[in-house]
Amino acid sequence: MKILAIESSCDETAAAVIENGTIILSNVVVSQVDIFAVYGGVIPEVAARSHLEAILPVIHKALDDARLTVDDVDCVAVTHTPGLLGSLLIGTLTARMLAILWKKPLYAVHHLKSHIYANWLGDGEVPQFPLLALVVSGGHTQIIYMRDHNQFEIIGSTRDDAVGECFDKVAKILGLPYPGGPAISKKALQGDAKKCKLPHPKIDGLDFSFSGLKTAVLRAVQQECGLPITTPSYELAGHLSEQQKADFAAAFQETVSDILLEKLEMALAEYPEVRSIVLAGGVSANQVLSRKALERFRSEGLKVYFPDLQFAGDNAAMVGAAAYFEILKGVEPTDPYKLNIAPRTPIQ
């Protein structure tokens, strides 16, 4: 089965052709990161206009790279939620149009499901059920329990900021470029994480909170610079040396990784039958997080999986993989005339 998949939930315009859920025939991504690096974040209206310009050329290239024609495609899949409304609108309208014109079944896929299924792409070993998925991205932080394909139970979630958002905001405090995750990881290579001790939020259960950690970094930087707490965050970077920035980046990165993995360990205590740990989302590309996860959980006899770097961020290949496993579980196609978008629909 060959699936043409489309992704446009935020600031990447992507299309891919996936065969049987794991074989990548093509994967095309046009990123807007250079546009938004100037602003330090995504501007939804600009993102939507950029998708409008790029989406049809990206789809044509995905088909050309796969050396396929429309007749070779079995169905169309698209991210329909969650995400930026304008961005989602471009992707879903395009997918609906193609499904109608080509007379192909349409599958509307949840974005976070897709991130999890990025771990099935390629020809390597795949996760075994039951599993725990840690979904960590710019907009989401969740622990999801899966008994089988297309069975999702959210058992932990952030109560405020997502972890990726926290990376972006701390990067701004330190005067590092957008996106914050890669910038902090690069800067932390020259830093000493022990130079600054940051707190772990005391949140009951399996939920997360990162707004306090962000504030803790702000206060620590202000104190390090000998400045009052009224000093605006955007003025602090000019008072820090490059080594100080690296030390704070390293401390923040280590603290975030430990917070995430501590919650995973708590989840494992509640779900001892789990056989696999899956990291998913853009923050899964963080090397400190993945290394610590391997060290912690492999010693407990668990398999740990994280996607290839090219599939950690937003892409369409993961959408195609998620759609394939929905089809295997008997999910009916979406009526292209009735598909609506909803930015915060939970995983069903």
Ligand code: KG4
Second form
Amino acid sequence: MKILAIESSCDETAAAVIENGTIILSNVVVSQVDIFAVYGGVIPEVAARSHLEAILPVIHKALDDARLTVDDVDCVAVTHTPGLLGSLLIGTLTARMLAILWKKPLYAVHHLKSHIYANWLGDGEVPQFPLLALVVSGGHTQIIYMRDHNQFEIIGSTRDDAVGECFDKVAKILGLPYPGGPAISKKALQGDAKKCKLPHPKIDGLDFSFSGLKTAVLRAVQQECGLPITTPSYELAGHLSEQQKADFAAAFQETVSDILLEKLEMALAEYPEVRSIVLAGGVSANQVLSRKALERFRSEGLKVYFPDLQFAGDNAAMVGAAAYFEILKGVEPTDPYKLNIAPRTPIQ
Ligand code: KG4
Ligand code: ZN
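Switching conditions: you have the form predicted on its own, so give me the form predicted together with the named molecule.
The complete assembly is shown below, putting the previous chain first.
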């Protein structure tokens, strides 16, 4: 089965053709990151306009790269939630139009399911059930228990900021560019994580909190620079040397990884039958997080999976994978005349 998949939930316009859920026939991603690096973050209206310009050429290229025509495609899949309203609208309206014109079934896919299913792409070993997925993206931080394909139980969530958002905010304090995750990782290579001790949030159970950690970095930087706590965050980077920035970046990255993995370990104690740990979402590209996850859980006899780097951030190949496993589980197509976007629906 060949699925033409479309993704436009945030600031990447993407299309891919995926065969039988794992084989990547094409994968096209046009990122708006250069536009938003200038502003230091995503501007939803600008993102929607950029999607509008890019989406048809991106879909054409996905078909061309796969050397396929419309007739070879079995169905269309598209991200319909969660995401930025205007961005989701462009992807879903395009997919609805194509499904109607081409007379193909249309599948509406949850973005976080897609991030999890990025781990099924390619010809490597795939995760075994039951599993725990740590979903870490710009908008979400969740631990999800999966007994089988397409069964999702959220067992832990952030109570405030998402971890990716925290990377982006801390990067701003340190004067590093948007998106903050890759910038912090790069800077941290020259840093010494032991130069700064950051606190772990005290949240009971499997939930997370990252807003306090962001403030802890802010206070630590103000203290390091000998400035009062009233000093605005945007003034701080100018007082830091490149080495100090690198040390804070390294300390932050280590602390975040430890916080995430501690909660995952607690979740494992509650679900001892789990066979695989799956990292998913943009932050799963973080090498310190994935290395620590491997070290921590391999010794417990578990298999640890994280997506190939090209599939960690937003892309449409993962949408094709998620749609395929939904179809296998008997999920019905969506009426293309009725599909609505749903900016904040939880995974289910
Ligand atoms: O999954 P994603 O591409 O988009 C959303 O669905 O939100 O995640 C984007 C987030 C951003 O906050 C970005 O800073 C973060 O993923 N990110 C990283 C890394 N690469 C991207 N965070 C930490 N380390 C990275 N290497
Ligand atoms: Zn995403």
